[in-house]
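Listed next as C-alpha cells is one chain, alone, in the form predicted alone.
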Amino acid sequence: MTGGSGGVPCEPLVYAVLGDPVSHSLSPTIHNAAFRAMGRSAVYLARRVTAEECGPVLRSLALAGGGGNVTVPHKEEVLPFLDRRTEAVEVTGACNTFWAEEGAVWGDNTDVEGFRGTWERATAGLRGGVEVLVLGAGGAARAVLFALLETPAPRRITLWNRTEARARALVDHFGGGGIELLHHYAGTAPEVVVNATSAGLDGRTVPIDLSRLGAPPRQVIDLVYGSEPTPLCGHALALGAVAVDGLEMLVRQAEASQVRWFGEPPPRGVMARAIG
C-alpha cells in the first residue's frame, strides 16, 4: 500500500495528524525525521480540526497524494469518509491512518500494531496470564481491546470508563466475549492498568486514583505522553509500580503508518532517536 511513493514531485506531498488538540503531538517530529532519512519529498504537519472538518480534510490530503493520521477525538467519526477499510478498522470501528490508492481513500488502525508491540515488551517479565484493567471507551481503547483479545497473555480483561453507557456500548461492539465491564474500579486488583483515555494531556489529570485499587498494579501503560512523566505514570511510580508512557506506542504505530503509505518502514530507530 502506498500513498506517495512515485516519482519526486515538484511540491512536497503533505501528510498531517488531524485532531483536537494536536499542539502537543510529536508526530510531525518523528515522521519528518523519517522523511529526511528516506529522502522523500514530503512534509508532515499537525492540523487542529473540528469533527465536521476532519473527514473532508482527510480526503483532500489523501486524494492529493499524501495521507496522515487521525487522533482524539475523531478516530471513530472519520469512518464514513473512507472508501476502503482494513480489518483492524472494521473490527475496532476506529481509524488512525489514511492514504489513497487508485483514487480510493483507505483507512487502517495501526494503533493495534503499536499497542501490541508495547504490551509484549512491557509485560514480558510477568509470568502467566494477567488481569488487565483498560481505562476509556474511545478510539484508543478500541485498538487496545482488539490487540488484547488477540494475545494469549491476559487471563481477564476488564473495562472502566467514566461514562458507563459508552463502556457498555464498547463491550457490546466486541460481542461481550472476553471483556468484563466494571461499574467501579475501586477495590479491584489488576496486575496491569492501561490508560486509553486522554486524561493527562494537560499535565495534571489522572484517569483514576490508583491508590483506590485493592492492591497497587505491577505495571501501568499510559498511552498519553509528554516531556515529563505523565500524571498517571508519576502516580504509579510513587506506588512502586513499573510505568511506561505512550512514546513507544507512538513510534511503533508511526512506523506501521509509513509502511502503509510507502510500502516499507523507515530506517530502524530513526523515529525513536528524533524524540530521544
Ligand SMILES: NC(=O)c1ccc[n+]([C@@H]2O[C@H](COP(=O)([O-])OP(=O)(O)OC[C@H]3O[C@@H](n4cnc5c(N)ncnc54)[C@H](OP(=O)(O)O)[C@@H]3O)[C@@H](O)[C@H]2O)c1
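Computed from a predicted structure; not experimentally measured. Residue numbers count along the first chain shown, from 1. Take the two forms, superpose them, and find the largest set of C-alpha atoms that agree within 1.5 Å; that set is the rigid core. What changes on going to the form predicted together with the named molecule:
- Rigid-part membership between these two forms: residue 236 and residue 179 are grouped together, as judged by which of the two superpositions better fits each C-alpha.
- For the chain modelled as two rigid parts, C-alpha superpositions between these two forms yield a turn of the smaller part by 11°.
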The other form holds:
Amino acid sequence: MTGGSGGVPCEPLVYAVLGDPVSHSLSPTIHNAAFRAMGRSAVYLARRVTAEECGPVLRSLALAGGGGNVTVPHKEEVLPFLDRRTEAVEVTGACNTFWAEEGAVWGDNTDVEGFRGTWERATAGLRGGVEVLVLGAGGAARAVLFALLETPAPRRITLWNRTEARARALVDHFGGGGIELLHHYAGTAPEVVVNATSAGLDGRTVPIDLSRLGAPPRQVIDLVYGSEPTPLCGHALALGAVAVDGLEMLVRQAEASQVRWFGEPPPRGVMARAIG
Ligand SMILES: NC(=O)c1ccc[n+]([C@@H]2O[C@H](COP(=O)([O-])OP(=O)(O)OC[C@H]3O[C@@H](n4cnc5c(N)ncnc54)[C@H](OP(=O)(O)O)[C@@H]3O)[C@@H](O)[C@H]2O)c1
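Having displayed the form predicted alone, please output the structure of the form predicted together with the named molecule.
Every chain and every other molecule in the complex is listed next, the one we just looked at coming first.
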C-alpha cells in the first residue's frame, strides 16, 4: 500500500476500538468502509484490552499518527491518559474518541453528538416542548443528558435508574439543573423514552415495562442495538409507539469521530450502508 506524496510506500495508519468485550463491535466495519471510500491508507481494528492496557495502547496509537475509539468499560478510566479534553469529555467524564495533534493526545465524546443527531431526527415531528424520560445512569446516560441540556430544551427531563443512588449522583453531577429524579416511572406520561441502559443487549430484557406508564410514549429511542427489533423497540412498537434503535447513533458518533481524525466526514451514507 502506498500513502503520502510521490507514491512513497508507507505503513497504513492504525485505528482501533479499545474495550472488553469488542468482538461484537460494528466499528471496524463502518470505519473501514469510510477509509475505503475516502481512499485512506488506514486500517481499523478491534482490540480487547484490560483497564491497565487501555491508556498506554490509546497513547501509542494516537502518537503514531492514528487514533480510535474507547468502549465499555474503559471510557472513564482513560481520562488520565489524555493531554487535552473537549468540553463533552469534561462534562460527561467519559471519552470515546482519541487522536493526537502536535504531540498532544486529545479525547472527545462523540456519543453526545451522535445522540443529538438521533434525537433531532426522531423528535422532529413532535410539536412543542416534549417530556422525555431517560433510563440509566452510566456513561451513555451522561452523554444523553448533556446532549438534551444543550439542545432546545425538552419541556421536562426525568431520569430513572434501577439503582436510584446512581441516578441521584448523576442529577447532582449536572447540578440538578433541569433534570428531575424519578423514584417510580409508573404513572408518568413522557412523550419520549430514551433507553441508555444496557438492558436489551441480551436480546431479551427490557429496562422498564412501558405499559405501566400513564400513557404509551409516542417515541422510543433505544441506544441498544443488535437484535432486530431490540427488546424495548419491539415492546414499544406493540404499544403503537415509534421506535429507533442504537444503530443510527452508532453511525452518527462514528461520523463525528472521522471528522475529529481527518477534519471531514466520510461520504454520506457510506457507514450506514456498511451495516445496512
Ligand atoms: N448506539 C450507540 O452508539 C451507543 C453509544 C454508547 C452506549 N451505547 C449503549 O448504551 C448502553 C449503556 O452503556 P453505558 O456505557 O452507559 O453502560 P454502563 O455505564 O455499564 O451503565 C449501564 C446502565 O444500565 C443499567 N442496567 C443494566 N442492566 C439493567 C437491567 N436489566 N434493567 C435495568 N437497567 C439495567 C445500569 O443500572 P444500574 O446502575 O442499576 O446497574 C446502568 O444504569 C450499552 O448497551 C451500550 O452499548 C450505545
